[in-house]
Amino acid sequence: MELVRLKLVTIVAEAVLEHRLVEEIKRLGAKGYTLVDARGEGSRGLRTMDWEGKNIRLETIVSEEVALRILARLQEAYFPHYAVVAFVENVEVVRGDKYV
């Protein structure tokens, strides 16, 4: 079986930005994503209330190409008006050609 190296790139952030982060990734080049609602703590505190809004984690396999693009795309127009994370990790995937 052949293991093709990928990026797993997943951004943590505000579910208010769900759809326009994930209209994002799709332009940018992803071909699929996962996404979850998340909980956690983190620099700016725990959300302990409802009207705070909910979290969600979006992930996402593609290229370094693309996981590049993604992240100078929420450096440039999230990071300094919202609450989002985000992270790179290397993959190893069966089936790579689904990814890119």
Contents of the next structure:
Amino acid sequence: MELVRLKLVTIVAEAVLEHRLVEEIKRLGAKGYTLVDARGEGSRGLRTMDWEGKNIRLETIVSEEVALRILARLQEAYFPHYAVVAFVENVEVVRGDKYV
Amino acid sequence: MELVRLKLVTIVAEAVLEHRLVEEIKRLGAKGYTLVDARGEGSRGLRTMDWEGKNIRLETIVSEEVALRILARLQEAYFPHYAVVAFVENVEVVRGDKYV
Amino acid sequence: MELVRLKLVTIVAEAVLEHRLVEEIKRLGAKGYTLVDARGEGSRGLRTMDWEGKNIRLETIVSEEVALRILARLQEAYFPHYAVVAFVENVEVVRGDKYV
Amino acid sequence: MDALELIRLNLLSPMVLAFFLGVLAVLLKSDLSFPEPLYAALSLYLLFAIGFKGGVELSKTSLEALLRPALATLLLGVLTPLLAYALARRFLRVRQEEAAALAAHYGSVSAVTFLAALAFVQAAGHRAEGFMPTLVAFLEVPGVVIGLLLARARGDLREAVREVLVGRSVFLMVGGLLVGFLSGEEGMAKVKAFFVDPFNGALTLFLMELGMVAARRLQDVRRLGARLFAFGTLVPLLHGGLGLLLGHWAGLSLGGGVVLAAMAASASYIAAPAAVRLALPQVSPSLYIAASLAVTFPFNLVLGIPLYYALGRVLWG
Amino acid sequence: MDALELIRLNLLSPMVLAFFLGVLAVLLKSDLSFPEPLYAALSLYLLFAIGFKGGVELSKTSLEALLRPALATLLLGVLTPLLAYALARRFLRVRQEEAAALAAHYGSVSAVTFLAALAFVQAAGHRAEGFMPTLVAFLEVPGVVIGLLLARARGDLREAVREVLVGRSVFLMVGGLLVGFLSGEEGMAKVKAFFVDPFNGALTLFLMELGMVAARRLQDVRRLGARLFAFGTLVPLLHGGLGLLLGHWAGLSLGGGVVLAAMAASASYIAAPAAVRLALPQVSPSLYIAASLAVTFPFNLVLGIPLYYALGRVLWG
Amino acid sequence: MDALELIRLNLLSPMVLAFFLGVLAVLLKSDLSFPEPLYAALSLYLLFAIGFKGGVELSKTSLEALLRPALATLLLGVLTPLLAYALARRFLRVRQEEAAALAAHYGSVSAVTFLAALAFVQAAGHRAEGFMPTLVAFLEVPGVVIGLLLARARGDLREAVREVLVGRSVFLMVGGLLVGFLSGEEGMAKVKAFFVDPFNGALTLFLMELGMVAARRLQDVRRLGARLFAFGTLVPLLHGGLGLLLGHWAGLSLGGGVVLAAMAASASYIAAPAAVRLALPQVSPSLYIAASLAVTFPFNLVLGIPLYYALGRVLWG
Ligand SMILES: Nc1ncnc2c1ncn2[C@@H]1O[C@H](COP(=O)(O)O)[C@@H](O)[C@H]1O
Ligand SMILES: Nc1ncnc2c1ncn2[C@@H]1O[C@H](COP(=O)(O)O)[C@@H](O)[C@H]1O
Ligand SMILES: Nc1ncnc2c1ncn2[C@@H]1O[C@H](COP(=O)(O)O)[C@@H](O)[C@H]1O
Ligand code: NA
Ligand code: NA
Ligand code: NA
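Counterpart to the form predicted on its own, namely the form predicted in complex with another copy of the chain:
Next comes the full complex, this chain leading.
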């Protein structure tokens, strides 16, 4: 079984951005994503589960190149104004071509 | 404090597989797992929270050997027909013997 | 775009500990966290979504130093009596100063 | 009342209108969405309530009256999946397992179609027998079993039967029936304001959600083509007719006969999909979910039920 | 009944008391919390139910009676955001986009204030016109549009309008109205026990949750200062007065006029925040959510509505 | 009616039957499950509704009538945990902290047992005093406090008391009581169709879920052995008897006395477990959750309540 190294990008953001972020990552080359509802706290204070403040946690497995593109786009258009956090990890997958 | 290196296997799959996958990973040597409900999109299209299409996200910390066994089993019995994605990461834990 | 390496600490614990754990990690230097509800199984048996048994999954991005402090605190005060699991990963983030 | 008038009445009931409102929400890309637990709570409530109501009625009827209807139902449970299988093979020209998957769905029952039929005959001034929920359980199981047998998916058969029998839809309906049967009129008095009076309103909300789910499946139908559409409307007509005949033979009332017809005509989209997905993973779920949920369900809801009623009136004379 | 007596009556209704109980829960740091799906389910139910009830009433009134009230509402929809903008600029001295964000909120409607006003006039022995829910839809949209125009956030304008129009609040209310209109009294008879009888009780629970949400926002108000508090109470008085005048001109009944006043006086905290957050991200959401939810909403609930009613009685004579 | 007849009547109520249906669902490994928010929503509704109903009744009784019953309750709140502690040490031979954990549970109240007792006495043609929900709050707190004191878990005592007092069960019940008290009959008229009429039905669904949770705990009981089973049935008998005596002394009606007995006999499984889990982590939660939820709760529901009633009829003459 051959394992391929890829990047896992995780984005935590206010829920109102769900549709936009999904569009963005697809446009930048992501082939899929997984999403769960979350709550959290950061520099902008507690984001509870109240409708106006809940968070989403979005994961996508992508190539390093796409990962960097996603981060760049977030930095440009989302980090300044929205409550968004993102991080990248190394992961290994089977069927690497599914993700690129 | 001694940190031990282990593997974190994350499986995203259609919810209907929950019981089967839990059985499989236990049989293959996993000592525990954590599970959250999720939604997502991949090559088989959007899987919403509708009852018939929701996903689960299952994590288990295991030894490298068990991780490979799990991936092999997924590749053999699940990847061909079901909407399943899996990836492996390196993690460090305290009390490493709890997981093997 | 400059990527900074930090630690992602993930804690899975029985839900009753939510407030305490959030206080602890903040006190130990975490600047934020993300939390989702989870279920799972480990050495203490199945923790279902029943009110008395549900789990939380808490993530926080911190410096290596803070990560170690958190693990030490967990080992001292939580691992012996509570159903708690924790692991550490390497992640890369933009805007590294946000987290330390 | 002629058939057209019946259809009009049915179309303008809050339940059917709510279904179309749900469809509209999806077509207009509204951000309306039902939280998943609300869906689960409503279906739990509806299934238990219908069983309960039936059980209370049943406590007032002799059990021997159940015999012939039960037989008729079992017959339907064997005939309808075979019929659906044959039609799928010949008419849709799909592979054996695909036809079997469809057979499992069209052989068993959609609980909501059953509820809608009950509400319809009630609104038309009739009442179905109290034991109808029991018949749903009888009809739910054979369909799935025969479907899987047709696919030669023997390995999982026992597991699949067990899963359908204790699966939440059958369990809740039969469980409610038991509770209603044992607690009788006295029990009914205590919980009527919760399980009976608000029932149709809850069904209305539920149908709004189902409209949304069905609309999201519409694109699958389009992809699968006109044949699937034809299959999804002709099979219920056939099964519905068979249901009427057998119901009449079994001595059911007009109300009961129409409900039995609707049950036979309906295709499961809760119990069957889960069982089939696990046992026949090689068949794409779009096929059977689109057919049963996006074609057959609305067809029955809007046209089928009034039609079975119109036919029933002829048959019952 | 004088104004004080009205306020007392209003204060001691289960709805208003439940709101304060929610506030108390937060102040006492109780671990009470509403599961998010319950919040969603209640709001879905309330919005659809109110639309449905209105629709059934509407099916009994001539549509031409709707003309002048609709015109009055559109006028309100244009005037109130402009007024709110001017006041925010001059009085709060906030930046242009901030004033625009506030204008979007105070120009549109809070559905719960609308519901509370309906319940109030009903308890006071009056009834509002059946088409009021339609007017809510008319009033919801222009506020957001003009708000975004004032901020020159043109790029997202079309998208924002679409989002408000098919957004769940407007969609559910107008959808319910349609269902009620089409199914009429006959439909009402079927679902009254679900959508009408338990309505005020469901509203009570919902207000408890809103009390908790509002209380959590109180600290934002404190941070933003007394000016915001003054803004959040004066603007509704102004808008409410305008609403009364236009309602009277349009020939509404006293009940309808008071409800229209409460609508004009209220500030949206569902549709507007989402649209504004996306279109004007540089404005901190604390500003508008605190103002509309933690100041204006309780003000209207407790003092505003009885006041508009007292004024209305003078005006209607 | 003799005791057996009472037990039969109780057994055949929809509530008790639903509990067993829940147990059955687990034994048959049905995939039936209540979405967690439904559980939360139902318990929220039930607690608030019962408080509200009590509050409205209270608004019609003199407050001095509350004095002696309150005293009796506080006495129960001190005696029952001590009794439970002594029995656990001597009879179960568990460690000090384990006995203390059990004392905290058996010293406080299970809200659902309270509700079931209310429903029972009502069905038997009696009515309990309107202030009973207040007494629940009085009884909830001392048990937990004394339990933690017995374990010398002083560090967390204040926190634990606060948590129980503003914990959601007590807060909702007392909050509902306040709302009911302040809004009185007039308020009741507005929300009766939501908080009163459907109450028993909602309780039925809730008990189905509790049956599932209890059944999942059954294996813990088996592991912990027959002694725990004996403990979980004898303690309620003792506490129930004490409750009857004190209730009689306090001048409660027969209905009120039986409900007080059931309260004393019951063991908390919402407030107490959370407080004890945090303060006494070294005690395995299986011990106290299995005892209170899988043994004592069904015992009271099925046998205890009719028994206290039978005894009460003797005592009240
Ligand atoms: N250090 C962190 N670790 C994990 N999650 C974080 C962290 N900081 C922020 N978050 C998440 O990102 C969201 C937005 O953060 P912020 O923009 O800092 O308010 C928060 O609500 C958290 O869910
Ligand atoms: N590239 C990806 N990154 C993260 N999750 C994915 C990705 N692709 C698929 N998934 C998840 O796996 C599920 C099944 O994927 P698929 O089999 O491709 O339809 C999807 O519903 C997603 O939740
Ligand atoms: N090996 C594992 N991998 C992932 N999650 C685990 C593992 N072991 C335990 N957990 C999680 O940690 C919780 C407590 O574990 P325990 O203390 O072993 O009962 C479980 O309910 C699981 O959610
Ligand atoms: Na069928
Ligand atoms: Na307004
Ligand atoms: Na007790």
